[in-house]
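Let's start with one chain on its own, the form predicted on its own, as structure tokens.
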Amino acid sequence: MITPFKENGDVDYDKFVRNIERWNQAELTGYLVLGSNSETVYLTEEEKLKLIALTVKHRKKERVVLAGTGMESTRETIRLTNKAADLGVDAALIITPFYYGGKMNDEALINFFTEVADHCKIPILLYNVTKVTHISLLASAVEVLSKHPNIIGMKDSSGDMAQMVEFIRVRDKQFNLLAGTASAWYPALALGIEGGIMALANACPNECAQVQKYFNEGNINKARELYLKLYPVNKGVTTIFGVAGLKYSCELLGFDGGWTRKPLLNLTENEKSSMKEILKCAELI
């Protein structure tokens, strides 16, 4: 879920609401509240539990709530993620810990999820996020975590579709393994994939969803035909614009972005012309 903030900085917490409201309305199961497309680094402890507890009072019911609440540190991360337990959040994805990324070798990995696991009130997905964090999490480590029973999923957002098969390859059967990006959809269904979390979805839900929609039905070209419809524009919000162009494109299909939280600047008009064109040719406006 994208994070919405005023001019000044400060987070616009009325058109967080109303994004939820109309996330609502769409084919989704749930949400991820403080994800990386939330800016969830520039955010204060205090922002992160009012968002957290937002979500929880206004999502659909019966809808999931995910957050993420990985720190670097083993302890503050259980502190955090208990907090949002509390708070009724149904589970959390956790964050590859990364500033001392030298160091966080499989056993260090292994130790930090295992005693974050073993100490929060809720179930924890694992998140790999190798574009921003510059750690991997390997098979090997995956193999391993994915028995504990109180570790239930991961959160793939490399793209990297070898690796995929990889963890599909380790991983215990009862571990949810989703795809973390749009650009990894259709081939991670193609893979038995059953779910994903993609930043994409915050500003063409039904789209997204509507491919695994066609998939399951059997209807294998109309999913490949949006999928590849969908690339370009997963492209544009993730990889060339980032979260700017996200927000700028929740904001011409009818979601309000807001604006960015600096250092991140918002899109230039050049820029803008980019995406609106990306999302043209995708005949989503």
Contents of the next structure:
4 protein chains.
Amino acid sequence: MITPFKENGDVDYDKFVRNIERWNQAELTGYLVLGSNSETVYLTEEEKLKLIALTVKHRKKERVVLAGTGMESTRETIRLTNKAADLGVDAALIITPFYYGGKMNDEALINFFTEVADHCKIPILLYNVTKVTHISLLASAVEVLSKHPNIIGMKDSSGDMAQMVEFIRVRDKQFNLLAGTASAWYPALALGIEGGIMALANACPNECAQVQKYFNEGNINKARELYLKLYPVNKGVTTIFGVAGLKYSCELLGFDGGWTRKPLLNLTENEKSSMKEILKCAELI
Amino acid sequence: MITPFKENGDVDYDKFVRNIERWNQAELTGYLVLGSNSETVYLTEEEKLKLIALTVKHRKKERVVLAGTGMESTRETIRLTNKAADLGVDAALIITPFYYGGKMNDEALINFFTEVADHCKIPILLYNVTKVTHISLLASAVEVLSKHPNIIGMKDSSGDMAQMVEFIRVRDKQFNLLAGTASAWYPALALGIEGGIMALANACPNECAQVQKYFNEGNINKARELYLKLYPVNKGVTTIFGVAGLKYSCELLGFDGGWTRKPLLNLTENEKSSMKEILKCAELI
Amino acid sequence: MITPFKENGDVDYDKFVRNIERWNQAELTGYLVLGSNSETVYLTEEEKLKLIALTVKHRKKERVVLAGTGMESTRETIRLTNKAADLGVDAALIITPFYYGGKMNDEALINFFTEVADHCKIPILLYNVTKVTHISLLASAVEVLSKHPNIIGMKDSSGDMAQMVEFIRVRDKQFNLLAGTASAWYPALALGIEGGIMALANACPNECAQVQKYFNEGNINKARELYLKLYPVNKGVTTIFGVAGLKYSCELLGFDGGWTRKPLLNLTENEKSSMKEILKCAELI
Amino acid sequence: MITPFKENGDVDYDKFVRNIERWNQAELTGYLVLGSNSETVYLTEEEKLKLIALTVKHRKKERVVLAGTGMESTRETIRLTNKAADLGVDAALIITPFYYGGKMNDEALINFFTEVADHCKIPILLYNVTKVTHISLLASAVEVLSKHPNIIGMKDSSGDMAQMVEFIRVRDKQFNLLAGTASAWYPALALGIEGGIMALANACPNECAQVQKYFNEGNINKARELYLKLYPVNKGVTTIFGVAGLKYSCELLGFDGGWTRKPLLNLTENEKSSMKEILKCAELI
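Okay, that's the form predicted on its own, but what's the structure of the form predicted in complex with a further copy of the same chain?
Let us now look at the entire complex, which starts with that chain.
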């Protein structure tokens, strides 16, 4: 879920709630608040907790709420996750600590996630997002962590398909693998993962849900065809234009994007034209 | 196809021919001589031409012979490819020039492949092998080149699935996409590519052929299952142990690996034990 | 300045103060609290402010106090820096925001640092630490920012000597360039930068000061000789063993290292032996 | 030394000789034929030998001639180097084999260079050019190789100053370290290396010689000042425009650049204007 801001930089909670109400109409399974497209690193703890509370309150009743509550230190991660749990979050998505990336080896990461899982009131999912962290959870660590009863899965946004194969091979049976970026989603589905959590679903939730639905029904050619059509849009809202591109696409597709928070730049007029063109080519507008 | 050497560094042509005779018994579609696992960069032109001639002579009659005849300069690539054509090769696999990688932009690569395709007597396939070249053909270049009547396809060994999606989207209809490494093969098949040319088929040709056969028959679960089982073997003979690991696996699986040529090292005893263990886990020995 | 922790993870303020008192005896020009070797990302705001206050209080009177108060968002950076200013800090070291590294282009970074410098009560220094951030300030941005009256310099920890040459060429005359890592320090001094802020000075402050002193006196051969002798120690406390290696070296050299905070691991016994050996080779113990 | 080509792609030997005659007027110590700026990978063996013979014949009598005779295989490297020796070359510059870069570990590279040095009639220099090879000789290998009586030095074009410090620390006394790129040259001189072999000297040999002369005389400020002035020119003829930029600069500065060989592109008109502007800013034209 994106976080709309006002021009003055304050969180625009009204727009945030309006988005939830519209996503409630779409065929989604749940929501991730405070993800890597939520400008979470720009938010104060007070803002984070308010966004969590609003998500829990306004989501359609049966839908799952995940919150990205990972921090660099073990103790802060546990503290914030348990605050989120108290607000009614179903599970937490915990990013690999990465500031001292060169030292985040298997032992450090296994210790970290084990201690977090041991001390959190809600289940956790591992979050592997190499584009941001410049480190990757290895299969050797996932093999160990997937056996922990309170670690229920992983969102893998690395896009590394060879590594995904290894995750699939070594994981414990009850451990869910989710694609974290639409670019790797369809090939990973073909390999046998369970689903996805992706930025693109902010802007075109029904189309994303449709790919998964076609695939689950065994309608593989239709799933692939729709996936290939959406691919350039995903590239636009991630690699090329990032969060600002995603927010602008949301605006064009009936949601509230709002401003980015500084230092993140909004799209220029030229960039807006390119993004609009991409949406047109995909017949979304 | 691997190139077996004698301990003194000479090409072991007898072993080379014996391998072909054994591969002729397996369910393969064709052969690639002088690929990136053939230690081609260590061969003199005389040796290259002899290996080509032997492959053409000994292959099972209906099978296709491809030869890797790309050189750094345009003129040498054309000259060598036409020599290969005269020896009976069906098509040439042309690697992207990469010594001046920073300057091999779309314009340079489009010019290069167009001029090569224009002047060669046989069709060519593009060869994108980023692990070696540290550059990648972009979709924008593939879009143009796939329309050339004498460029019939591409072997993509990059393993970059997002880029493969783009290749699939932009290519001309008659242009064949082939996975160049087993690690990306199954996901790429699911995305709609045509097949693969891979190191792994040296050591276990029938198993590789079976994955493709299952997939083509729509037997997707069996294809995936076998693919996942072979995956660690592929990792062993590429990423972990490379050509020396591939040659040793060939020895264990009934083919002739022979020595590597210097400066490439043969496996140590410890490495041999690890490679053997990987083959055992995959139930190949 | 390192931040010593207790075994239970709490900040050990007593050890922190004892270190300052010992560094006060050494030939240092000033202190940097909350740098990248201070495990700053693991600290709460309350802990940060207490460490700042203690540094200001206990430093030898004429010495400069810098604080690393950069945050990902512009508004939080300004807020925290002004709190540090109120506590008596002389200048702030502001890291380039990097979570959305792909979007931190010249425009974003120039906007960020300009707005921060405009709204802070104390002068700021740019902090370019590519090993952590995976982005680099470019000379084109430094050229603009070095003219801002409230931006007084840069700590460059990139170790990229070619880029340092460009910084030297384009900077405004009044803008100070400081090496941020001992590995690049002597060559950068030779190129004409002003000095350095480096992890190594935690463990052997007098030796570091001596290199600079020899250099400033024109005693170039002695400066280089001592620098070359210290080089492996610097590699040990940065590249090889990182913060944990630095803390252990501090322990061996008469300072208080304390524990690291989780998830950062302390040295194993084997690593301790290696680090000790490095210090012995450099005749520091 | 650049290799001028005719528009039809043939080597322009007349221009090549005219360049030598002009460089003979400049304050150079010697020549490197078949370096990484000579488009060596585009040359046939016949062309290579002819260029070597012409260099030996036309160089000013006391000047050293080096030839880049490294090939991927050990046996070909020895064969070609000894042919160069027979033509009168003083020493050979041997690039690290790099096609199977992931396997070129210390053992492989030490074996390679040792066997080459053992079997060549002339002394050799190691050539570390990471931009091309994507691998680097490590200090651990250089420590061993620098003791070999027939390995007299290394041209390091990596630009990695931290690694240069390690080379300086571990090398045998009689082993010469030469900067391979002007961007790292002055800082490396300050660290104590012996000199440089650099592309830039094709276009402005006297200016390059002057930097070294000032430095050797202890005139450090003048050396640095001239170095800083030349720096953007070096960046233009290496990083930005590469060989084509170097050849065009040679044309503008009184030498014969000639055409590049395909697939390498010549400069566009816009690029020529930029390159000319850089030369003007450095007051070379």
